[in-house]
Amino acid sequence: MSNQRIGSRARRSRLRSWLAAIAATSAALLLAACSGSGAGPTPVASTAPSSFLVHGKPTELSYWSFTTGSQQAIDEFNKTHKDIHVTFTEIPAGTNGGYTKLFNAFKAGSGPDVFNVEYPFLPDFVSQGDLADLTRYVTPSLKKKFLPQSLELTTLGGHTYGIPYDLGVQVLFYRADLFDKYGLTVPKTWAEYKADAQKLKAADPSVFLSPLVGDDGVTMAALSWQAGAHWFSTKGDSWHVNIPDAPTKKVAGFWQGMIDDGLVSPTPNNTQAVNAAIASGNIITQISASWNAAHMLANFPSQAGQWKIAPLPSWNGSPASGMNGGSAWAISKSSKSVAASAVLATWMSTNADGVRARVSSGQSSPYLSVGAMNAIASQYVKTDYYSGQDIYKVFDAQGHGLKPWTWGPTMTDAFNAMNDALGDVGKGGSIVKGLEAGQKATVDALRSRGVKVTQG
């Protein structure tokens, strides 16, 4: 008993050396990002022999994905790397669905090599210690490769934890054709959506352009990114969070305005409901990320050449752009082969054989970190659904548009707990409220685990 608390203990102790050494480094980061200067020490080069046979066998490596066209992309890397070979895993995307069968694997000493993580959660599995340290890996060359952005969100501590694969960055789907019907211009700030939303409702008060906004924490997260808002920072050896800055509490009363006035339709965010709102012609915009874009395909075939994308909205009217969604690769600390895994995770992401393989059946379309991969990635979306449009420059444009931002290493507390909260939006409840119990959850969490925080 006496050594299980000893034990305890110690790992206390490490994760607290361990985000106060990020928070101590995260604020000369952040400048630096702002900047547009580079951040961290300057990788040396990667060491990783020239091959992994072992005895005359590759080795092996396990890999577990819920991204699309994950087979296609390991069946084509074990045909044309004899010294690797990969095992691939599905699991199921979400918090509680494959985060929770990856937290208990390594709890269990039985996680894969190689994974793929949203940004937001990257910082819970480094703060958790279970991923290993691929900064010698991401060499300078290989850094020129990527959006800088996505490296940003890749590097905590002055240390990479990720190969970026995707930025799931923010844009407008419209019905072009029921936006002509109607007389509505496509907007260019949130000024200007409004002014289409009333001028909507005028016309038929039965049809919305968007569904409701605001029910849940994601959403809020990549509109507030959009605006400015700053959720984590650093101050010395402290965390500093303000989940509802005034940026975000802009975003909010902005969409609280328009639940109370009715120009949203009442119906909750990704549901089915939605999609048959959407289907009939009575919701008429999409706030969602690059990654919709071959979703509609298939799940609104018949509204082919009736939709188009969008930059989305801004306050001032100059690109900009929060994400939902995107991911990068991780690797294990405990793998059986880092260099073996850094060799897959960088292949995934910068050769254009691995990612014609992953999109080449249609059913993604991801906008990539690598921008030499989009122009492959582009080749596979049916660009005559949206009337022949190029929706990757539309992508391009957002990604660049990016502005920086820190996840902090509870956002699975501060989204369970915003969600819950959030629920009631629709209902009558207040989205500042929720983004305040999104608060409440993660100093609560940080300060569970021995991390000094400050709060806005």
Second form
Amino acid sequence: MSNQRIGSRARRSRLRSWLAAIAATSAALLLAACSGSGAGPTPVASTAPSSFLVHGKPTELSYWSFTTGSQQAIDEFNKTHKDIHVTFTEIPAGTNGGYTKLFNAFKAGSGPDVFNVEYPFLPDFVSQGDLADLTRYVTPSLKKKFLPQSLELTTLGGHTYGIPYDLGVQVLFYRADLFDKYGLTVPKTWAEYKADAQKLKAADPSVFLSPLVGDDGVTMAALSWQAGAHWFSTKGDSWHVNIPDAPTKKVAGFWQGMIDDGLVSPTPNNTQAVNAAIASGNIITQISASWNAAHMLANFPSQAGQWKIAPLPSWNGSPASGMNGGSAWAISKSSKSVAASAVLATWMSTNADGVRARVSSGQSSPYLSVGAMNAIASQYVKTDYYSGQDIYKVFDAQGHGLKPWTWGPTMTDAFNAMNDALGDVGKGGSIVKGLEAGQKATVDALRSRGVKVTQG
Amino acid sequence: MTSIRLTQDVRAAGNASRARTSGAPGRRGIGRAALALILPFFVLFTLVTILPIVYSLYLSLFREKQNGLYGAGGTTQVFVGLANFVQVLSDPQYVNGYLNIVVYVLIYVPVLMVGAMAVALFLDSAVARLKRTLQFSLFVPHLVPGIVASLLWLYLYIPQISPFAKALRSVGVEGNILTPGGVFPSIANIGIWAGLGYNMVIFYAALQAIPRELIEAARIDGAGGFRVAISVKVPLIRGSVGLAMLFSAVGALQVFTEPLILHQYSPGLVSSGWSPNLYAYTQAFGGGHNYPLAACASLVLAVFSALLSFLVTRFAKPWSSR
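Please give the corresponding structure for the form predicted together with the partner chain, as opposed to the form predicted on its own shown earlier.
What follows is the whole complex; the chain from before opens it.
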């Protein structure tokens, strides 16, 4: 997830007249949609202004993001909108300090109008009282453009707090050339993955399929999600927290076994050391997500043509996915104009030119939650890197295999506790114990905030 | 640390002006000048130290309660008395942070002091050449911001990308300091690298102030260079050593940047509450959203720092009077 890099090189494709027409149409559609009967509890059709010009001046909005191509998208937006003007500020990737910056800014009352937040951390912002309720803006016609699971992740307790942008469906990146060399078959199940690992170890003990994997809470969450776990659920006004549930224990047991049998590299997950090991060919698969397809080119340029993408192995052999990464646009409760911000957020996710401007660098997260936009994004993905493979076929299969999931309201805290406790994994430590630390931290934090919690 | 240094400077200045002005005719004018000189300090001290402490004390007595599953019903501040202090002091991670500091200080302070003293003595002795260059190159790390220094060293530590590790590997040695046993040395090393030149300059300046005839006398009495250094020079600059030790120890209590950077590299190696400061940071800004708990952790740390300053000053009394 921390791999969500910021790049800012991009060519801009300009089809001015066409683009202006699209912008006008989408604005008209939005307004038409607003005047229809909203899905939300309070349709406010009559209050939606026909223009955001205030005394002849455009409404000024601020937008903070770490997503690649943001500047290009905002340039495009400003060019096509006379009544809203947006200023973009680049921030560090969320877990690398971006969220800290946002939380502090909101605490100080100086947060942006619009920003992007990865799905696990959206509830954190809601619980801090930072986000505007966007339910009224998500009209039925807008709603049906999104992959339903993505809107479910931004809809908490019946209220929508985020407009989804990209998805992080889980896929397996593998070195096709080295798979051939070592006679490995692309694994469809986790059992086959383990068999490959054993075969590889026998062939060359210095080469591994993966780093530790089990020492990282975010990755364990995604893998457990894929296995059908439900860490969080709600019953009435109380949270039910069960991080070490049965599917999660199955996943933890699998990776613990991989470590015990010496089938994974002792390299800690998500570190520069992993990238170094991949670059030197000592780690030959990546348990990652769709967004990584864009980052591979920048991280391992010399390995073009050697990598391919497969569905993540599953437990029963049919495509199944959790989500690792991907983010949505959220709007500050204290925004000068939530309505104008909603126009921006919707435009960034659903407008063809908005998406084109963002993805045209080819370094942007390639799999989007609005299915129609993938037709645009796919034009800019440099599939040469994957020997011309149709990677969207894999993404789509995984997208349809997305399992239901609810994120808890204190995930930054929970992941901190988990990662602290998962530190000795690979050095004799237990994955399940680390997950139990996350359980305890979550329950403690919620109780201290006066929220009802049940466990187990 | 800065505020402590300032306090001492102010106290010293106050003593000096009192001594000089007693009984003098222009006393009131000079007193007003002194007040004008120290007023900016007290204004800043109140704004950035006293007021935040008062605000932290206020914060520490409340807890935020949320209504509803996601707090959509808003949050309320509830008075909880000392419950947050009980929570922070019974959190094993917080308490363990102090144990980490103790181990850290036991490595960091002696190595730093002995190292800085050794270099200062070397520079002070006649044998040293290129004094300026050496002094400058040792002082440069002190000018590098802590966060940059930590990132730099992290790069040198990671076995897969470190040029050191590569060099070692070429002669058949597999080295990795980023292991549970290597955490303390790797953190202390960054601090020592940054602090050595600074302390060396303090010691060197003190050494230069030693009357040369004392050293000549020792030489005439037959003392060699080493003997002069140990028996004459070091005891004569013990005041500076005491002060440097105080600053280093109090600084060590507040260690933050190095563990933060190592934590971001590997949370398992250096936890999010490795030092009391990092604990407070994580609680407030690192995702805990628990400002009251962070306030408690900081206040307890402040009390400890004050206590340690007091003890070290007390203990170092014979050292600081020259």
